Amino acid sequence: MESRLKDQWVLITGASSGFGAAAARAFGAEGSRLLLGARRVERLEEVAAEARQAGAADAQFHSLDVSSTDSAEEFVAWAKERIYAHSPGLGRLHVLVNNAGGALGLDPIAQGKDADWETMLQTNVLGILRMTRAALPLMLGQPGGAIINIGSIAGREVYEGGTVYCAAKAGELQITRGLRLELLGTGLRVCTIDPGMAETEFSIVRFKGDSARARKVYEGVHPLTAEDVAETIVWVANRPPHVCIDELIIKCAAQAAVQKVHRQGAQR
């Protein structure tokens, strides 16, 4: 059966990595038409070839900054001429994937530092809110269409030395919980889809480099993968227009809470 997606615009923040690159490739593989943002426009070249030699209708990429109002508005300006380019005066964004974010640090509160907690709010907090505030209108009037934001189960329980990353994704739960009743009655379905445990770029962008580090969050884990997470992106945004997923939590079979894993060779 053809895919529900083939042909349709999807755009994704935070494609230059991890969730939002293995979406790139998954969302390929079922012919959609793909609008790439990220600060690291050299990943994103790399990604769209992937994307288009998975199948990808078309695959396009722009820096975006999703801290920045101005980079963003730019951004959905520019997805915007795409979209009219191939379909004049009748393109519409069909999916729009918020999965710009992450942690910075692992400090208490009584020694965090401004510069981490202010890019954890900017880019988990304020970048769904521009980048959603910019795209609705390229959105509204298409019943069926998709705003999925990536959270994470630390916006449903909190950990030491996570506190502000914590409270950035119980921000963007919040927003996805008030979007979805905004938006009743325009056909717009609004979903969060909320990792636990995934190896990515993640704990080495939180632990600023420290690959030994990062290695250790998940000795004698088998965690999530990035296209663990993209398989489920692509199947919340492909069901059927009248079916929303308002919220989906998953987690490797290892972990049952944020604090609560079992590794191997541990004593249950």
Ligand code: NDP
The other form holds:
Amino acid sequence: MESRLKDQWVLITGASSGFGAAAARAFGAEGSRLLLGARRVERLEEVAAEARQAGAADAQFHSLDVSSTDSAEEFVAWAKERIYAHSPGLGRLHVLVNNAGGALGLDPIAQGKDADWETMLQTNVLGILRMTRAALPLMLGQPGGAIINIGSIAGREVYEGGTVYCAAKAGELQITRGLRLELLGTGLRVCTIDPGMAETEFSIVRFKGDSARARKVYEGVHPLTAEDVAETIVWVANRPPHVCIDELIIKCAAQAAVQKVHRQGAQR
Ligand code: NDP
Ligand code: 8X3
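Given the form predicted alone above, what does the protein look like in the form predicted in complex with the named molecule?
Okay, now the whole complex, with that chain kicking things off.
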């Protein structure tokens, strides 16, 4: 059966690594048309080539910083141009994946850094709002489209040192729920996918380039991979138009809760 996502336009933020890059390849395998954004454009170029190789009908990329309203709006204007160039007047964005984000540091609030807090709230919370506001006009009038926000189990549970990241992802969860209420009747589906620990560049970014510390997070565990999460993103987007997966939690089998992880060799 031909994929419902074939030839459909899919916009992915944070497509230069991790879930976003894997999602680009996975939507590519469905024959979708991709619009990829992130700050590291040279990485986007590689991901776009991989997506085309996987079968994407089109894969284009453009610089995007979701922490800037100007950048978000400029990116969506570029996306609109790309879509209209392909099908003048008719083009529609089918899927928006608000994935860009991450954590910075594990400081308790007493030692928290303004710059870390601001970046986490800018990307994980305001970034979703900006991108959604800008992209909605390209999606309305097209029942069956989907806005898929990437949250986290951290939005549902809190842990010491992760409070601001958890607050940001809790914000993402409520934004998703509120947007679903606001868009009722449009036929657009609004979903959140909330992963647990997954080995991507997430921990390297959190620990500001300290790869050894990042590796320790996954020691003795078979964590989720970017591909596991990407498969889920595509599955959610590919449900029939009358089906909305409101909220989906995905964790590796070794993780029962944010801080309850079974590590090989550890006593139960
Ligand atoms: P990665 O660090 O591998 O990917 C993060 C992506 O976000 C990169 O493409 C990065 O691109 C992009 N990004 C970061 N800041 C910005 C910005 N200001 N503007 C545009 N793009 C930005 O991590 P993951 O793939 O793991 O993370 C993806 C999402 O999943 C995040 O929202 C994260 O919070 C969430 N998540 C991750 C989990 C994990 O354990 N890995 C678990 C649960 C949720 P660039 O730097 O080029 O701009
Ligand atoms: C990433 C998962 O547990 O590191 O969102 O916060 S966690």
